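Coming up is one lone chain in structure tokens, specifically the form predicted alone.
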Amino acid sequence: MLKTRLPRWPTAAGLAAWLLLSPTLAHAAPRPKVEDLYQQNCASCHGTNFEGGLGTSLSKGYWLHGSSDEDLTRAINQGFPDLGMPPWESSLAPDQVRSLVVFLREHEQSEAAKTAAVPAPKRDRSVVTKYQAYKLETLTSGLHTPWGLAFLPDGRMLVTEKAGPLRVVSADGKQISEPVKDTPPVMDHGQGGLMAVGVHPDYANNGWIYLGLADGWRDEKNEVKTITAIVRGRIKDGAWTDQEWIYRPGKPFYTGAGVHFGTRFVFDKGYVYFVVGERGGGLQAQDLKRPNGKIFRLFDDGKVPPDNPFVGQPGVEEGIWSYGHRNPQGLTQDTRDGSIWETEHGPRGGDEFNHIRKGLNYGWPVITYGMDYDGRPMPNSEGTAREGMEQPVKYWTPSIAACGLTFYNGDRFPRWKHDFFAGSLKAGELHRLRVADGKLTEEEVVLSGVGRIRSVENGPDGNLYLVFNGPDIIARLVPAGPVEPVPAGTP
């Protein structure tokens, strides 16, 4: 396999050379799908349906030689000759071995789901989790693919719908406004539409509201051209006014792709962080001259901060804060130390939870823990690790379709305080993530079985708010029973 080293801080010339060489990998003859790899190399011993035979069953997740991904990789590579299992290291490429691990994990999860007890809320019944009990209250329905959620100082909610309307919802969810008039046109295309909404921290004085949307047009052939763009404005008398574009890239970056738009907002000390997904552009996430697959940091008026990591480099997008991202749809801040965290969709396997830091490369698509949707290794991937590219704090295999992320700093759930909460589209789950010293120390699924979770937000009342698709509702988690104080010394 051809490999070309990309420096941690790439020069324009070095990056251009690497991008020119990379198609050699992309256009190599296709290799077997993972399903075929398994049948060709594993099924004769472990069964065509993982049921076992000469070898052990792989159906129930009982791993005799260690259960981690590293253990499974080592078992495939090195085999157990004394037990009759040959080593496969010399006949399977590392990315093929990784695809087999993903495949086994997918089957393991499918089997476990048949008997798993999931924390599924039901009407007027509390759900007991490891630390807290809660009830799920539905606040509103009647929305159409709600996406983003942000709170005004008086408790009212701003809600985006994918096709374009921005609505104001009363704090109790009983009143939904007509669409705010005169908001910018939105391209409801594939995964894109009117996505994120954010309220400036000093909204009480300046009234600014931010929108993340699929901006674009239809050309003379009626083909759509879009990119993720950021705009701000104010709402007066039910209408959008005082509009200012915060980020709107040049027309050459607009594309007909319908995937991977991103985006979310974090406001901090006069800056706004936001996401532009890689739009299916693969290696464009590594190109600092393009917005695809980047997290941006700008002043809240759209100007580029002079201390951004790539300021002054010829031709680069100077608003870039980090790069090498695929499709982040969760972005939040740990309010204890100001650090930025995100969740992003991997391909088939390999969804990520990342600590976002200045100027770093998060690897997509050169490194990934996932494989392509057709069961083959990802084009242009060199494996799961490479010098100068960051490792995720957590990766999910199989994918959960991570969407929505918040850092809980409310008081209504004291035993959850300072935990992260990540939503899931595919699995319809809410994951609680506890981090200490930059490492994941605990994970728990606290909700499942309601619908696809699109957004997760702290409410001003200290409750956790969720935006669901299918059903299209806004709901919140409220404590079930009296709130118990956290005992001294509790982690």
Ligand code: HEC
The other form holds:
Amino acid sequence: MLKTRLPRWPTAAGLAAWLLLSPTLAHAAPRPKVEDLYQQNCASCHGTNFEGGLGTSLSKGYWLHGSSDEDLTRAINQGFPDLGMPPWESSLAPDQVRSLVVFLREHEQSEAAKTAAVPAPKRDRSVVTKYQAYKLETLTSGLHTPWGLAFLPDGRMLVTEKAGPLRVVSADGKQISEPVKDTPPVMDHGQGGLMAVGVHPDYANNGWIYLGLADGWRDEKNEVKTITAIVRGRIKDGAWTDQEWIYRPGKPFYTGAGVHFGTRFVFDKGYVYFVVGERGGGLQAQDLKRPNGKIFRLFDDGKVPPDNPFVGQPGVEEGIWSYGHRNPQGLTQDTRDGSIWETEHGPRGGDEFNHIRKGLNYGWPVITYGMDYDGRPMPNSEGTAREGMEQPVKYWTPSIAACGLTFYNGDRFPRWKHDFFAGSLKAGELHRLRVADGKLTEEEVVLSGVGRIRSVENGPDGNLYLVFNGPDIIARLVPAGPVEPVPAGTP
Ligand code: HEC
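Can you switch from the form predicted alone and show the form predicted in complex with the named molecule instead?
The complete assembly is shown below, putting the previous chain first.
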């Protein structure tokens, strides 16, 4: 009886092992999608819609045998022979078991969303979270897909729109300038366009503004070729002047792919950090001779610092600071110790929050907690961990589409001071992340239900600023009511 429920492929542990050891051959073999894996192997007991049968409902909102990913993995691998669930370890490959875990988590989340009590701020209503109450104030509407946000010393905002315009917005959000004239052309293509904007820390003296954009062209066949590039310039009389390229990759690296551009800036002690997304290049993220899938560190004028980790190695992109990234769209600095932190989009499952350190490999696509969008294991992935590759400080399964990250160091929310705030596009959530000794100690969703969160920034007024897409607004979280003093002894 059990036999009929076993998958038609692979039927033996040896086959599973063989498939794992020979990734090229694995591609030739049929790779069932996770939905089919579930229907073929699990639905007979757990129900076609997770409603249960011989086995328990997988929709009940709690887990009998432990709720972590490890617990679910163990449940599937080892089964509960005494209770009537066979072990799957010998008939499903580890990456298939992981894809089932992602799948169960996706279902769990969509069920939870039906009854979620996550704050959805309403006009003039305060939202009470664990440590702070806030109101969401909308400052600006009337922008089209606003992307990056940076503050000038006088409180005005520089805002990029994905299609290309750079605009100056008054501190109260009410006045939106005409597009700054003569900004560099951008390719508004797929996920790319005009993205990050940064203001040099010494702007008051040097006036430098940095832009991260999809640079490229349309070729004879009318095909678009792009890559993420970084430029700086000054704004004088409403026009972009004094332009200098900070980083513009070589022509061979421009690609027709429309995905995974990055990018963000962190400025620190004369350096600028930025992202070049992996551009759908998969294993290219592991290749130090290519810019894609990397976080860069350059001097603020674009020169390569001589102590960068790969300087002097033949053919490498010497600006690389860390590698093995997919699509980082959150980059920030813990201003207490200068450490660099990042969020990046995973595939289906496996978004990451990483502590970025010099020269390290963050593993994409060789290790990942996600699976491919079609429900098959990621090609070129060999699991979730490997010697010499960094583990995320936190991963999200299912994916939240992590976008925008800031280390909050304002004074308006004392009990949030020095927490990280990560936005998300898909889930539209703002996650508060508390880190101690390099480990995540607390996570709380403090906002959801407004729109896709594109950017999260510290405001010069000590409030927390958000850029939303759909609705296209800039808004800020301001304390609701008097700010309570921090009781002694609280974290
Ligand atoms: C032959 C029936 C049967 C099949 C097939 C089966 N299960 Fe189960 N499953 C069970 C039973 C029975 C339990 C234990 C329920 C209990 O604790 O009372 C269980 C428990 C579980 C649990 C733990 C649930 C919890 O609340 O902690 C998970 C997860 C799970 N199964 C996943 C799967 C997956 C994924 C598949 C397909 C690969 C699968 N099962 C196939 C019968 C089955």
